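Only one chain is given next, in structure tokens, and it is the form predicted alone.
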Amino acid sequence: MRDCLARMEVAVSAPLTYAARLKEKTGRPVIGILPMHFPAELAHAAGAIPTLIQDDPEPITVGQSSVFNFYCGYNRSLTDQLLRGAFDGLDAILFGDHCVQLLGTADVIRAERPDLPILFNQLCTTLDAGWAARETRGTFSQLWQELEALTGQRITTEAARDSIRIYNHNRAQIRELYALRQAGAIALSARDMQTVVKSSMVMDKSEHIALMDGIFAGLPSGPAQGLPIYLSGHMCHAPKPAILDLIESCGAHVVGDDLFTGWRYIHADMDESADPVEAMTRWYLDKNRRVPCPTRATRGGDWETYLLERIESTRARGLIILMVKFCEPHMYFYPEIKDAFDARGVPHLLIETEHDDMPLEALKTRVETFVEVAGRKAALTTA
């Protein structure tokens, strides 16, 4: 099992260059895809190399002066990675429109870089209107010309279903782990979990999923220990390793989350019996009735009533939510998830995140004493 997780914490430490390799050993082109609300499988059926867009590591430098400071660490992240030239070896970028400092960032580089093609697509965002569904089917239809036009290579349909059926399976591959976890067979740490789904967004699938066999036929039996609880939030990009690794040390145990380098990344598979563009047009207008987003709107699709409901359904005794600084769409929506928390008496715990180094000392004194209430509260509640 370790020797799997260390190959794919090699394309996780450096994305771009693995899709890079691959490029070079297979010819393919690579396109970089912004997160949350585009499927790959349309540039996997054309015979590209889907590689979601990562922030990384590296302190942000050139990029500080291209866009505002009030912007996420996620979209800073990206123009620093594109003065630096960390972007040279996309054929394209295909955007998304889910928050204005993204629109921001996706002017920086068409200005910074005219020669890089973007594939621009503005989804409808009130998921339950009753044009969404012809207006989802109409760009989803245009992307799949322009991936045609751009690699020269017609998407057939039964390439489309051919992806989309790697893709639900690799998916599956992920969410029995997640079960296993919740249920209490299988300590497998959150930096482990993390590992595994941000190399899903970046590797090739039949090695991932390959990987992901020899993980299975490894995994270590017995029941993790500590506190169960619930993460929620950071809708671009990771958390920090670090930081879970802290939550865990102190005492907590993460039995779910609905991050985007997570379960709300592989919750939902795609019908792989319909027409292509009607599956992936399903699959993104139910996402809000699966879990909730704060860039898209359905009607009674509350993001408080859908934590509560998880908090139940996994066991967890606690809330700790990860919000990126700056991030407005989660900002927008933290006040409802506090009151319905509050009203419930369910302990949980904000944290705001950055893209540069945290006092981890600080936090870990707040995330030691949240522990200590929440199992407190939970000793009491079982007494």
Second form
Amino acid sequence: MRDCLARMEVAVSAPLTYAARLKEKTGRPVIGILPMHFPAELAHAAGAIPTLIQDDPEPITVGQSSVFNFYCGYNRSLTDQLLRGAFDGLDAILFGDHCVQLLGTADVIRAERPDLPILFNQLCTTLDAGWAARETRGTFSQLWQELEALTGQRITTEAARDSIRIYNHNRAQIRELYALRQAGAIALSARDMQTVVKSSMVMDKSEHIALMDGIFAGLPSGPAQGLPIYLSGHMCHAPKPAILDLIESCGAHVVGDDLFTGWRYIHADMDESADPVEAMTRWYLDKNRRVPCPTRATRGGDWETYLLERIESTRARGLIILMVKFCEPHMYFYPEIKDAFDARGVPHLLIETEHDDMPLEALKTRVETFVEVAGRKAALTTA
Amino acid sequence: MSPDTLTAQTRPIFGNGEKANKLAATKFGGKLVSEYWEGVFRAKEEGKTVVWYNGTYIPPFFHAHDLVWVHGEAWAAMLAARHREIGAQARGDARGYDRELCSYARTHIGQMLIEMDKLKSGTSDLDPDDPRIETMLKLPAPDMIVNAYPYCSSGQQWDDITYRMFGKKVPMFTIQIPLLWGGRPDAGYMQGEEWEQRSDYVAEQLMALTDFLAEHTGRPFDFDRLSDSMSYVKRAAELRLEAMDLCTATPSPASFFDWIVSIAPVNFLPGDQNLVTYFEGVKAEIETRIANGEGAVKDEKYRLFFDGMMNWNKVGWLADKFASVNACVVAGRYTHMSFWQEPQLIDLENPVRGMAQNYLICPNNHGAPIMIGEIEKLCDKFDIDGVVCHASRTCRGMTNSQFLIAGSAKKYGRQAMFFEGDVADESFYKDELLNVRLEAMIEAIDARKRAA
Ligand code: SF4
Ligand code: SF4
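Given the form predicted alone, state the structure of the form predicted together with the partner chain.
Entire complex below, previous chain first.
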């Protein structure tokens, strides 16, 4: 298992280098996908190498000339990577989000790399609007045609179905890992789980599927030690692994999450039997019913209600919210979560994360105190 | 006292002490705005249905349907302009809203929370003598919520919170006004396939809005009244643009700050004769000033363009600041590229599609190349020397692309500078920084003029 994780780790540590190597080997174009809602399946079906663009650990240097310091770390990192030339190997970018900060970054990319096609198709954000299905179908059909034009190849329905099947298979593998961890059957660290999900965002799907098989073949059995807790938040990019290590080093172990680089990314499949555009449309529009996202609007489901249910189903004893500094969608909804958790007496802790170095010692004290308080409360309720 | 007679003791720290020469005609707007809010505060007593909305200038739909409307941004801007925002923002902070969140939203949500507190306890935690109380406690609760926010995702999320705060019981309607990315080969300002598709899409949603309003009031929507209301709006918009065009004169007879205080009429006041009267007054005063050679700034030496959202608690302050260095801010993205800026698109027989198109071309709803192209056209037209970018801390809707805007200004031989502030949170405003950067920009413009 360690070997497989190590290979995933290599891809995760330099995703664009991994993509460049694959391109060299296969001659396939590399398409960068921006989070959080675009199906990479279509780019895969077009014969491209899809790679979900990640935050990278480099400090923001040259990027400061093109993005304000009051933008989220992900946007600042994207701009910095762009200006450092990290995106030079991309053949196109797929983009359809609505987060105002990402919209700004897309324009910076266009200005800096006018030769790089940005296939921008803004998705309908009101998922329960009367026209949402028609609009979403239109958006994905448009994208389908644009990808064909870009690659010069027809995307057949069969190819799209195949890609959906492969992606579904990979998602199901990772969900299986989640289920085993939640059941206490395996002791997998939060860092390792992040490596698994993050690598699935950037690696060749077939290779990742094979590595997942390898992981299942050598899983360490036995329950993890520590207080079970649930992680929530962190839109668009992965929290620093050091923060996950810190949380688990304070006597907690993660039993579930709704992080984007986590459950949110793999939680649902597309219908393999349906027309592919229809399958993608349903997959997209049902998102908030399954895992509510603060960047989409729906009258139904609440994020806080979902989280309370997940705390119960995973038997977590507390919630740690990882909030990206300057992430507006999350800032709007945090008070809703806080109030609901206070009302139900479920311990919760907010950690604001930054792209730049964070004072981990001070954070450690906060997490230790939280784990202690939540642990005491858990002992009282089970006593 | 004229600046020449200032002694060392009375000399201002910055500039020459001159004040902006504001248009007198805009006072009528102040009266209209006060009357409008009075009408809002009376709404419940008068048995009117109240709709809260955010985003673009959709009130003609509400006006035509005899509703009372509260524009969230206008409410927050009004509180900030009257220096009444602090209490509302503090209440938002207390619930956990981060101060990096859009301050319009924080002010509006904070006000809602104050209302809720009042409802729950029958009291307020403010001292009854606090002058803020009068303004803050009058906002009538919504019977409907409508969201129509171009470009900025924050606007949509803000209304989601409003909807939740009222227990998800108030009917809500969301209109999506998608970004005109302008990536297709035929894209251009108001042209191309994307433009046509998006115009149809928004128009369709506006038609659905009329159904929503009819459904929740039990009354059919009156399209004749919509046309009637729009006839005044259209005429007012034409007069506004004609008056703006007159500011190509040197010295400029009006400034960006006059246009800022003229936003309310075209943004959210009822479409009636008052709007037309207001802009006739503004235009007439501008014509008189041109005839007399009178400028909005004494001894105008520099002509500037303002990019970014307004700093609502600093309107007068900023107007005077620029005037005190003989700089006239002649035009701006917020004022000159928005608020019915293409009135010819409105067919009064059938106004909905033209309205949709005006909503689509709000200043930040274009991808940067087209938007910046339009900014450059304005800068050429008004003979602009420098571009001032207000980096409004919590409004990314307007700070996106500002580095590109500044870069473009420099490319075309103009100066560019940034200053820090915010739409409604005064604590982000940095006066010294503005002073230093403005002085540096003025020097650079001088140097350039000398060299030429
Ligand atoms: S949703 Fe949050 S993390 Fe994602 S780009 Fe927007 S601000 Fe950044
Ligand atoms: S961030 Fe700016 S554009 Fe967005 S909702 Fe707030 S004021 Fe409006």
